[in-house]
Amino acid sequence: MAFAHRRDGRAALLYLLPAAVVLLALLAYPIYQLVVISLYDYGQPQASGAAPLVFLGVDNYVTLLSDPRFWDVLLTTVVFAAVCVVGTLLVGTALAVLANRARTVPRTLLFLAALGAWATPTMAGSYVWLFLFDQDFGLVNEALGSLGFDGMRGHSWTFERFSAFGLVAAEIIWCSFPFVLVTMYAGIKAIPGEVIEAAALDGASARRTATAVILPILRPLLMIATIQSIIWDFKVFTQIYVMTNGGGVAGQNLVLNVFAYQKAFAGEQYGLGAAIGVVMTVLLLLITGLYVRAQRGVR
């Protein structure tokens, strides 16, 4: 039974051996290059050729640990993460659990109308949602103001930190929670029917049942889930950038990339922006890593 086992561990190895070699190929060189760079001053005259490259060791990292400001754009990040990151599963999972429930025709609808949010381009769902919360034209305030919301006539939604922080929040929940519908959906439609009836049987009420018998079979499917949401909302850029105009009146609503797309493109300082793409590698690993320990800890 041991060496049977040992058998199929190493036919594992090598048909995941492919894969592995292109990971490495597409990730790790680039990493390393990330982490090079940032141990120079490397800026557009180094680029360009202009200057020689002065190596400095760790001063990108000293520079940017003891400067408050990205203290600042950290913690801002790791928030608007995770209420990107909870706001995603929330509505993916609930609406996987109605999909379970609703009629063919429902359903159908619900999946191409998430499809369709899905399958939208970054940057056209960036301008859709200005447009539809636009100051002067934008169909939410006008249909607020028929409500007779009269204050939302003409408020801008992306002038205050929290406001466009929550809007930008509802644009990546709404094109980010088609992959949490369907993975999770998928995961409902696996579980075995006798299963459920078993529960039911032994007196267990929907709550009961949905707490101790499903959500145990779905959790390595929603350790999925989180794992790709929290890496996606960690690292946003576009939603940001776009809709809040480079990070907002007087950067309030910057987050770690925009602030090192700032740093490496707009300030020049290529070795300091990818310090900053260092320290968030590592973090996510961080984050990704805690949680895996965590859920396995929950079994």
Contents of the next structure:
Amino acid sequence: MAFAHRRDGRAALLYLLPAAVVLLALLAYPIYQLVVISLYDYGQPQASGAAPLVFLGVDNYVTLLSDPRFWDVLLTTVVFAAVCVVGTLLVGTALAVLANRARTVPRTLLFLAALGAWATPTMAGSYVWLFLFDQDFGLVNEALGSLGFDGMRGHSWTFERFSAFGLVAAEIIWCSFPFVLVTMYAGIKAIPGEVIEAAALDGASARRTATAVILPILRPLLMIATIQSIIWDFKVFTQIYVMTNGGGVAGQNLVLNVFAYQKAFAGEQYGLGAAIGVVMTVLLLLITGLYVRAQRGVR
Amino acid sequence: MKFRRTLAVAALGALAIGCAPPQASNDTSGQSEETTGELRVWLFQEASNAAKEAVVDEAKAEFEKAHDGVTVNVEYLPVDGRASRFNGAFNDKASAPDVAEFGNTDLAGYTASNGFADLTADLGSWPDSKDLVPEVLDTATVDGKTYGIPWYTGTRALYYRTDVFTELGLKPPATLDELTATARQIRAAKPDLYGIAVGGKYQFALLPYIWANGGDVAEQDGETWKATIDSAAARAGLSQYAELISEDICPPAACAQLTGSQSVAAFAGGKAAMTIGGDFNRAAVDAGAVKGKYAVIPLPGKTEGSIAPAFAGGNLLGVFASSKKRTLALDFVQLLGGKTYQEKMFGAMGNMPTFTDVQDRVAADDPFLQPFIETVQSGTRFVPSTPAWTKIDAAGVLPTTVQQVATGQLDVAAATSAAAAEMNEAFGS
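Next, report the structure of the form predicted in complex with the partner chain; the form predicted alone has already been given.
Below: every chain and molecule of the assembly, starting with the one above.
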């Protein structure tokens, strides 16, 4: 018995080996390098061998954590990501419910539109939204203007801090809700008809069916969608970088990833940038871990 | 369990002592000089690159004819992505080219990375070098060593719409204060126009304001630099510039984020009555709606008859420190950066030459250049030539300050104090 068990384990290891090798090479090694670089004063002169390497220990982290700007940007990032995650989940789930009830033709149209948004490259999507909301030539201002909102002609959507964040959040929700839509739609479709029927026979109201039957069945899917969204939206870069022109007026729209890019690559402080990367990774692992744990508690 | 702990300790140990971040080697001893083969050249991609390519191809043909067994391979890089290409070349010497064109503001950073070869002695023995404009040659020099031949300079001056000024009966401004008043007057009379198109991200328009008011962004203090952006004079200049980005001149919603080329584009598109533009912007302005309806004067200073010191922009041609074909590379730089080809480049691109005699020759038959040459000859200034400037520039310290003041987020004292603190931190490290 024990022998067979051990052989099973060995076989399992063998099967896992290719994936492990790929993961180690593509994930563990870069993270290892990231951590190592974050412990050094590592800028462009150090990288090109013109200046000696200086081991700093945790100095980069101290610099980072004592920078009030970092905490500002971190708070902004958390709030912004939260808004995007909630928005994405709400829109995606609502449309999944709608798709479940719609006839074939409107449902197909909805899915085509959603897949179109999903398939649009981030860069292109950001620019299209910028063009739509352009101050002088944008379709949105044009339409609002001709509807009688004369004040909207020449209105800049990206000048005010919250307006700019709102616009970017809308774009992010637009390009990430399809994933939630597809996931939740599949989940709803997979709920056996008998279960709903049984609930109806027991006299459950539509609302009670939704909260006591459908939602618990969908919970694992919802969890995956939420974690994915948290990770994506916390790491958002392209949309902010493109739509607010590198972080907005006086850096008012900076999020953590753009901040890290400015420090690490534009400012050529690779060590400090790596430290931000490590902090971000740890934060994401923590958030995800806590979330998974909380969900287990619910069940 | 014990095994796992040992493994963890071993891993930690390896982390602590085993590995440091990768560094490129700068050991060039034992490298033999190559006199044949492929000479790789990086030049910047311009908006009208065909004209540039034509001149460069001519130089390439001439060079290949004079050097048997040598082919010149020119690659055109987009200016925006230059940092990653150059840094990549410094880190991986094998992939580096032999010759490159680069901006003079990047020089201090590149030098700190051992990027370019010291050409001081070679230029000393090159007879043509005595005709180089001294202030321009200074922009190719760090700590007394020269790392490139100035290929062309870029100077900015004040573009204004002659038709608008005539219609409103205005005179071109003679001082910076007058400029503000005139710009306000124009926007009041013509609400469709910006009085002057300038932007929060247009650093090279901001700097002359600071300099004209007697201030500077930083000053050298022995080995290090110290920010002076919070001095009274610099503050006066910065707030005078920020005042231009206001509802009654250039509305912040449109102008707070404008860069230099966007400001010029707004002027070229007929949206502004004035702008600060370079001699190199001529083609862009002529391609726009205002062709034939504008004139250029030097940007005035604080007092009548004075000229605001301009930023000495320009590009250099240098030899990569890692090049195995140093002699060939230097020959090519001296050919393409020499008098004949600078004059050809001027004909093709309008690039202002860096030799006094060539400047005089081309300016004699082109009145457009007069205000720019006047500006250069009244004295130009430069950004702090230290690698820290790269960080300050990348962090957008000055644009952020202008934007904070222009949008009223902070007053000029608070904004410049914060900027000075950030700059001093960069200088310190």
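Only the largest set of C-alpha atoms that superpose within 1.5 Å between the two forms is called the rigid core. The shown structure was predicted, so the numbers you read here are calculated from the model rather than taken from an experiment. Residue numbers count along the first chain shown, from 1.
Relative to the superposed rigid core, residue 18 undergoes a CA displacement of at least 2 Å between the two forms.
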